[in-house]
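Listed next as structure tokens is one chain, alone, in the form predicted alone.
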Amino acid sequence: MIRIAAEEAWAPKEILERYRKLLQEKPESWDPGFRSLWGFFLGPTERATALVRRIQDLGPQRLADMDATGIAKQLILLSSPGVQVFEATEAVALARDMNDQLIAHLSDRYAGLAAIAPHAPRDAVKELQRAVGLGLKGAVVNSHTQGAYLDDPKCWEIFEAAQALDVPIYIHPNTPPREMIAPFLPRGLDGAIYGFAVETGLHLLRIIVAGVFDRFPKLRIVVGHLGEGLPFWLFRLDFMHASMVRAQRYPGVKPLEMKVSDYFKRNIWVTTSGMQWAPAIQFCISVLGIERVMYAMDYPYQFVPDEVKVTDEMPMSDADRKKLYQDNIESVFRLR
């Protein structure tokens, strides 16, 4: 068995400089979530400077951290909001550049996911096809793109391409968009503590309820943080969705071929990123099955070396532990 970590962030110097420029040039009201996230991490605090140092590195620092925690391989993705915070033309060009940089670092220690620009769907498809052809293992979408979500039919060609290429889409968190974030900010709840899960869980539910998996039954979607809390809601999601369909309450809610929970057991995988808590991991395994749960550290945002012990020491068979750390990731992302 080896340990593979399936949601590990990267952001090179060039994109961080572009983030700084946005912070300087855009008004306070432009994107409060972006300003909250990167206004902090590009600031002077010890936590921020340590993260910026690590998140840029695909060399000795990262490899040393992996060795210190027994991580044999990382699946690298461009950190939130990636290229999606930029206007479409710039985002398309930047995604290609970011992917080329990541492709140059692929090795027995690093696999990677392609950045794409969902607000330019046709270009996103072309870039996904190109990047997968050069060795990347799927796409990362840092949740909403300036308030827009992938359940919009104009984005469905991205799902079609991912299914045809037989690669997954990783929906990674972003801070809530401007229309959603106001109640989160006063108490600092917009980021990883809660806002990420609310916003990304909403995104995944929109995709399910829109019928995406009925249209693309072999599509694979991966979400972190143990499914952003949704596995704990499966009973209620099934009950309430069926009730809404019967009542014909919402024009945008139509009958699905399966229950909401069934898509979690056919099309969706979750990782343990940022959730190294045995009871929660064991719950997700119990309701989704061991084949649906994969290990991730959430490096460097949550780089706590001792947390690896949680999954090392969980009561399970050696075969199941190997699925959690290695087999499932290799299968879903076609790492073999």
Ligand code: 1DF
The other form holds:
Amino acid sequence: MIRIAAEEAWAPKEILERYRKLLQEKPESWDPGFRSLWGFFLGPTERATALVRRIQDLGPQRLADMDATGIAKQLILLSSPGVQVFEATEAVALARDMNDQLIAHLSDRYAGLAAIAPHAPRDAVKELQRAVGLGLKGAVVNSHTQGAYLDDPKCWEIFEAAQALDVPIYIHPNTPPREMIAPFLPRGLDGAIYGFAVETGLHLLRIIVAGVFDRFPKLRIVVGHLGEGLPFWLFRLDFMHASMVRAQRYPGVKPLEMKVSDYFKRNIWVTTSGMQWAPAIQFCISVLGIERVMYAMDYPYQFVPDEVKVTDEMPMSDADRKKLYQDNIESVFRLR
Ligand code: 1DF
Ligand code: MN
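Could I see the form predicted together with this ligand next, after the form predicted alone?
What follows is the entire complex, opening with the chain shown before.
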């Protein structure tokens, strides 16, 4: 068995420089979440400088960290918000550049996902096709794009392309958009502590209830942080969705072919990023099945070498542990 980590972040200096420029040029009110996140990580603290050093590296530093924690391979994602914070034309060109850089680093230690610009869906499809042709294993979408969500029918051609290419889309967190973030900020709840999960869980639910998986039944979506809390909610989601449909309460809520929880067992996979806690991992395995849960570290944001022990020591068969660390990710992302 080898350990493969499924949600590992990378951000080269070109994009960090563009983030710096945005922070300088844009007003405070433009995207408070972006400012909260990258204003901190591009700032002077010890945590920030260590993070910025590690996140740019796809060379000796990262490999040494992987060796120290027994990680054989990382699936690399362009860190949040990636290209999606830039206007569409710039985002399209930047995605191509980022993907070319990542493709140049692919090896037996690194697999990668393509950055795409969901606000230019036609270009996003073309870039996904190009990048997959050159060895990337799917797309990462860092949740909302300036307040817009993938359940917008304009974006469905991206789902169509992913299904046709037989590659997954990883919906990775972003800070809540301007319209949503105000009550999170004063208590510091906008980021990885909770705001990420609220926003990304909402995004996945929008995709499900919009009927995306009825239209694209073979589409594969992967989410981190043990499904952003949604596995815990499945019973209530099924009950309340059915009752809303029956009551015809909202014009935008249409019947689905299956229960909300059924899509979790057919179209959705979760990773353990940032959630190295046996009871929560075991709960997800028990409700979704061992085939649906994959290991992720969330390097370098949550580089805590000891945490690998949680998964190493969780009571389960060797065959199941191999699924968690290796078989599931290899099969969902077609790594071999
Ligand atoms: C953080 C966490 C930042 C995760 C991330 O990307 C990220 C953090 C900007 O701790 O601020 O990917 N994470 O996935 O938990
Ligand atoms: Mn992450």
